Amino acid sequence: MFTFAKAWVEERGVSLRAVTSSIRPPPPSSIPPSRSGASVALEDVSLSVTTEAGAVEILREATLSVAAGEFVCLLGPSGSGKSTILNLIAGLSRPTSGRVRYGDGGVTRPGPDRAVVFQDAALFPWLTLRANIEFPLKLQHWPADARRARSEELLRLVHLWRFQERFPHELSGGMRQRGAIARALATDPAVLLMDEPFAALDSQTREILQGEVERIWSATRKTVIFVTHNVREAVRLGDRIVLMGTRPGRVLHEEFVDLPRPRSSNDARVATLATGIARRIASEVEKVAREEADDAWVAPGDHRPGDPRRQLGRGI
């Protein structure tokens, strides 16, 4: 993930020295407070991109505002363009049309105030848990006793203070997870950007995460954005669901979650909610499921006899 990004960054004729240089922490003894949550905004953005087969359009003039402390979820069928309007966000892609804001400026390239945990945790397999989190904080050359404050800070912030030493492989996902969002938010950042990072787990795991990602908003009002093709999570996350449109992605329609926290997903208004939302997005998914299947495909609840090779093995 760091090679990436360096390359991402010096193809663009900026060295990393000078991204990391510009934010140089204070002594350990006077680190400041945690930093609050940014507004983060989207202005008629469009992003198209040049294949063989010709332009492809991604994103087309979406519009989203977010304030800060706020947490967003994204959420609709593949190519809807949840994804880019992370990476929009992170600064590493640049729209075709449209302006993406941060704050009061825009945003031209990525930054420590917004981080990124992906589907994947990406932590460094040669490296300890505890120096995973310390690695961006050395890249912005923090001394020694503060990253060691800061990793700490962390650590328990995520309960994974008792496998500060461990290697990734010998952590369970859900802590390979938990230690992702952990190095995310290192530099303390005012965005975390979240990209499906429970998707790969199983539904016990998952929930439990779901606890902790809230517990973690509510303890450090971070601008949270969190994209997810699961709805009862987004509900259950969720201050606001942004539903989006595919092929080109747009953004279709808002949903408030006027539900108290902390949410459970078994809980009946939860499973309302989303059965709603659900049903509103259906057509886009449908779409979706057409362009990508084969002519046998037949949608839910149709009972046309279709292509005859759907019958094979029926009865077995």
Ligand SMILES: Nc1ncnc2c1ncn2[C@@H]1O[C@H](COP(=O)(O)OP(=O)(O)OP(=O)(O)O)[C@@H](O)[C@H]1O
The other form holds:
Amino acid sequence: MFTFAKAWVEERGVSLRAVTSSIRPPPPSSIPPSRSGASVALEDVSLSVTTEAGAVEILREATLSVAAGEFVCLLGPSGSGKSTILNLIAGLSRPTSGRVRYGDGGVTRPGPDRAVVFQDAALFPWLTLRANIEFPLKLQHWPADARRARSEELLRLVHLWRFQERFPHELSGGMRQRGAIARALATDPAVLLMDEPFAALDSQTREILQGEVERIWSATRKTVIFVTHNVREAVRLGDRIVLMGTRPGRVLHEEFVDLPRPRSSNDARVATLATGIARRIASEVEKVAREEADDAWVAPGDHRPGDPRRQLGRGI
Ligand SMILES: Nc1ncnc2c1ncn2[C@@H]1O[C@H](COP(=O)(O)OP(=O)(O)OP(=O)(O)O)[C@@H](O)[C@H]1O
Ligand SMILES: [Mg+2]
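Could the form predicted together with the ligand be given as well, to go with the form predicted alone?
Once more the chain from above appears, this time first in line as the rest of the complex follows.
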């Protein structure tokens, strides 16, 4: 089954280690006490890769410090290196220069203490929801009764206990994402890395799951690093928002969200803060659009007379 699972996730461009964080600690005889959050930091991290087209600078001197138990949201245009940062913290890639720190040490490889949740739930379609949640524990050779106890605890946490024998295709998108969160929590990570986990969901389901994540975070006090393109989602969830810029990816700005919890996306204070942040990133997003668009593209509101191509790159 392991080989099949490996092939299945890798076909989807995801490493099985990212899904299961399967480095093996000794199997517990019972459920160990919950691990609370750990600090994470990027210290002047740069990452370049060599492609057929030449060297690509993905991240330049990114510095980011996340406290244990903090909820940090990463916002920024496509290609600004948000997923790359999660991969570096997960230990799935290594920086070209600089250091990635976890607690008192450095990140050198993936581990069960740092779990990733992706946009596409990546639940194994041939396993029931409960078996999916127990999968990483099986890899760690947990005994069957400890696995069962752990999965039941998590199924209750994400309100899916009644659906435990269902297969992923028998669940809604929102349920699958909750299942993926439960699976990520199975190995009791200190850090939860969430890469646009609700991007594919409708706005109402998204709102409900934001509440779920906030509740789970409050209950577990894990460190959460949450990537989103949705500014309101970031303001609703984050203690702090980190804005990323692109070409190359870098940290542009940080903003603390000093609003009481639980929050609602419809709260006027959330909306006001989100509008301010959206303005800040608009120019970065436009920069990407201009670079990626064809010659005929004109920025919205850019109706000045003349050849639109003359406007390309203006102010960059
Ligand atoms: N292995 C790689 N080889 C070449 N380029 C890469 C590689 N991995 C990432 N990149 C490039 O690095 C940049 C940052 O990628 P990354 O996926 O981190 O961006 P992102 O901010 O998560 O974008 P999105 O919002 O679209 O998910 C992109 O331009 C991407 O094409
Ligand atoms: Mg990404």
